[in-house]
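So this first bit is one chain, no partners, the form predicted alone, shown in structure tokens.
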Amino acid sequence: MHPEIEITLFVFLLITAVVALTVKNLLTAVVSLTVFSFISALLYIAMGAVDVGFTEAVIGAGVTGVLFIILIFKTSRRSAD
């Protein structure tokens, strides 16, 4: 429907995917994956699939992101020495 918006969102989607794969910090990776899910939800909405976009926003960006952040803070950091 709006190809400029879709292309812009797709570029941001690729940038967040590369950031999530290249960072060393787990919290940064989880936050960028959450942003990835939210941008993909916006992309679904821009393409006209509102129900899929809403589900992706709630589950992908909301619940999964919060659970990953809680799990990161529940684990202990150990050195490989």
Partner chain sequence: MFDFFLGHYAYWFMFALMTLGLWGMIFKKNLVKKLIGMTIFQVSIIIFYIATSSKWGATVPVLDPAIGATDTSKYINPLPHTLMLTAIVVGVATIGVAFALVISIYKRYRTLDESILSEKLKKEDDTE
The other form holds:
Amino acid sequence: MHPEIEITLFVFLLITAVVALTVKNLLTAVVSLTVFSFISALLYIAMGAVDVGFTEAVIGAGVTGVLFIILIFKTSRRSAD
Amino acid sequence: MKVGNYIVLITFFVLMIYASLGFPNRGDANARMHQEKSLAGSINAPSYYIHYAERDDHTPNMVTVILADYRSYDTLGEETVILTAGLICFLLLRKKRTANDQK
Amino acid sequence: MTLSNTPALIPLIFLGTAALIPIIASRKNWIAFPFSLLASLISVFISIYNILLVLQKGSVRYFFGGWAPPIGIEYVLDPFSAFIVLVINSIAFLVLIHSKRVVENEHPDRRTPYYAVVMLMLCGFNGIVLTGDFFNLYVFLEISSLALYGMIAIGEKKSPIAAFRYLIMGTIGASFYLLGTGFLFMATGSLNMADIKMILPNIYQEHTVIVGLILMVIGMAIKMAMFPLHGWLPDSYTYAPSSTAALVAPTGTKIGAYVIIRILFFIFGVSFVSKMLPLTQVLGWLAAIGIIYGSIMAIAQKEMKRMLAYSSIAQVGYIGLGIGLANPLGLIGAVLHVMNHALMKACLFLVAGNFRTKLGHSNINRFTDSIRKQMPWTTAAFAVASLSMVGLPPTVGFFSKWYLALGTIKNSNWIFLAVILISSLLNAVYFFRILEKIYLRPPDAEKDRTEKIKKSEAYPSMLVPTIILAIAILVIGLLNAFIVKGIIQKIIPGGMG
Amino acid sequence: MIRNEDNPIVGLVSRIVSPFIMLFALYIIFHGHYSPGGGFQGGTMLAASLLLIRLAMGSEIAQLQFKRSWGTPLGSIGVLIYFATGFTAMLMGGTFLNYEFLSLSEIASHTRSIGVLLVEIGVGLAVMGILVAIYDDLLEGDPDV
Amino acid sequence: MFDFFLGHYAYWFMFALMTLGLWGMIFKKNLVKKLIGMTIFQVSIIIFYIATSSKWGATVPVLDPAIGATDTSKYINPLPHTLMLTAIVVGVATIGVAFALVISIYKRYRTLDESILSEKLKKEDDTE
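Now that we've seen the form predicted alone, could you pull up the form predicted together with the partner chain?
Below, the chain from earlier opens the complete complex, with every other chain and molecule after it.
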């Protein structure tokens, strides 16, 4: 438990989450979501959950990102909101 | 409709904050989930895991032991979840193969 | 393999079959069906064995991995879970027989993954019912819900949208449940239901416990399609392929009801959820509104599947009403209605499936009396099931409403009683509308002469399950006293009433 | 979907890196007893190494490495390994997944550890197979139909 | 007071994230945005579980021979970690299924916008 690190990471998490939800370009949103996942992985590791952080880094930031990008390339890139 | 949804969201947030006022402090080793015995006197599972994971499985990584031994049925279920997802993508998206592509 | 493993065997059989099907049926599509039917048949036998075992010996606990509960995961086979498992599996077996032709018609090249996913769904349902561990319940909930989304999405053109909306709602529900589990885990330090039940009386007044309970109930109410959270249900059931609808409608929502009953009455205790928190009252009132709403919406529908979907909302409301009464009679009514509604809805959806295969539609406005001549047995089954939905004795539908009415009288809750009576009338309106079209029109002599109506009944594999269900509605109605005395009264937890 | 620009560097680098990722993934699976890691992480990394080749070289060339039709059966096999481990224990007289009953001889003290390893291998295979299968199916679900 | 803040700020951040995710799931019109909201929601639940597991001055739950296994306060509670491994994988599975659904929706309607979809659905209902 390191409050300074955790609070910094939390703020970044909130920022990336807001960006991912509000940006109109879906590709940007997905990249932002990948950053979100990666920061959350760091957060887990900061909280002492090494296994979970590892899994999140591999699955959340890796595979999910790839799948999201495929989805966007298969469909459309723009979002109305 | 929109207003109703906002009310739902705000209610949810307020409910969560209300609940969080009753949480024990983070990192408090005396919190109930970290104790040796539960209130009813039964063994508290997490402390059992910490004590005996190595003895039972000769494996230092407690998370692995819990995942694959103490609560391995969960893991089987979770693998099944992945299998379900794969089968559903198969069900919804895979084109029918002709004999030609199979070779 | 000794017989002591039977409590765990049913989900495992389904799981093993589901994992085997993609391998052995990757080239030959037709193998998938007999395999899954066999698995389903075995599961029916095991559930019968299990319920006999429970009635003889009392509840059985099964420890996975040999670890006793607070450490490991357990399955609990008590009269309640054994009963629900039997109901689910026998109905699923009948519907599976029926589904052979439907699936062959609707998506012949998708049979392998379809049956694998059906097996996974049943595995999830059985796992939810049998488990004695909160987190394990979540995992199996996700298995069954994911399978459901996929099975719904292969239907008509609009089905993926319905499935997507269901996915969003369902994920919110499952996440709420997971969060509630986290709250309870935080407050008690345990995930095992029996363990938590022992710990809870010490900490009833804590915020964490109360909010956790509310979150869990909301999550499950979404899965159960309780009134304000029912939005996903009508579209999903309407656009889903007939085979899926017939499989899901009788079983899917009941699982949510089962979990709510288990959490409220068996783990938290009646006095807490009805006296310290007004939770059951809220549920009861919402259910009452839902009953009226569902019945009225059902009257307005033209498509038979959609009408049945709205009537499902109303019928789930009856179960909610039984929960809301929080007395033994109400519980008997609710549990009995879980079984009855499963029977009736299965029968009605099978009838809708028969209509769709033979007539090509199930639009109520286009029903004529020629159907009566064309498919006499199917329409007879329909008549029986709809009379049961209305609640005429001696069909099963009457008895669950009877117990619910007794429960309301015992609580002197006259408004609920009025709701039950009014909704029976409304049910009568929307079912007699169809019955009138099929049966009560005088035969048009001239039309009879011009176009000869040939008798072309549905295929035997579709007809037999329909008729078995219709007969079951009558027979179980007659035997209901036996079922209530023999099984359901053993379910009622201590401290109730 | 992703246009193969015929960039030799991307292809070459991914071809060089991919086996090392695989090796590391295997290390993660088999070393999960002693350090963070295990079946999921390793399986996902295996899938990632396969996906890397698919992304860099295009799906058609990657068929030579891992065929499209293998994903789902491999996932099933992974689940079946897990299932069979538990079921064997059941047949030997224990409850489901009770690894103690797996041992044939009397060196029972380490059987649980071996059971855990078997299970992790099953998990790794299943996760790898299914993730690759999901990728392929998503690519194949052609929106232009 | 400061202790209370130190012991709870993680939960408050987590609840804010959760509400944000829920907002995305309910209010966003684009289907992919809804899924992004869903991911955020699930991640925040995972953060909640992980946050409950922490202990001051404890180390990661891998047995260290130098510390031994007698004192539970020396190791972080390992059970929530295990549960969350499962939850992460469940999340990926959900995402995969959702993608399959989104692709089949796009295949049929050529749009991912909820409001346009509803309009098209209504038009179809009228023509039927």
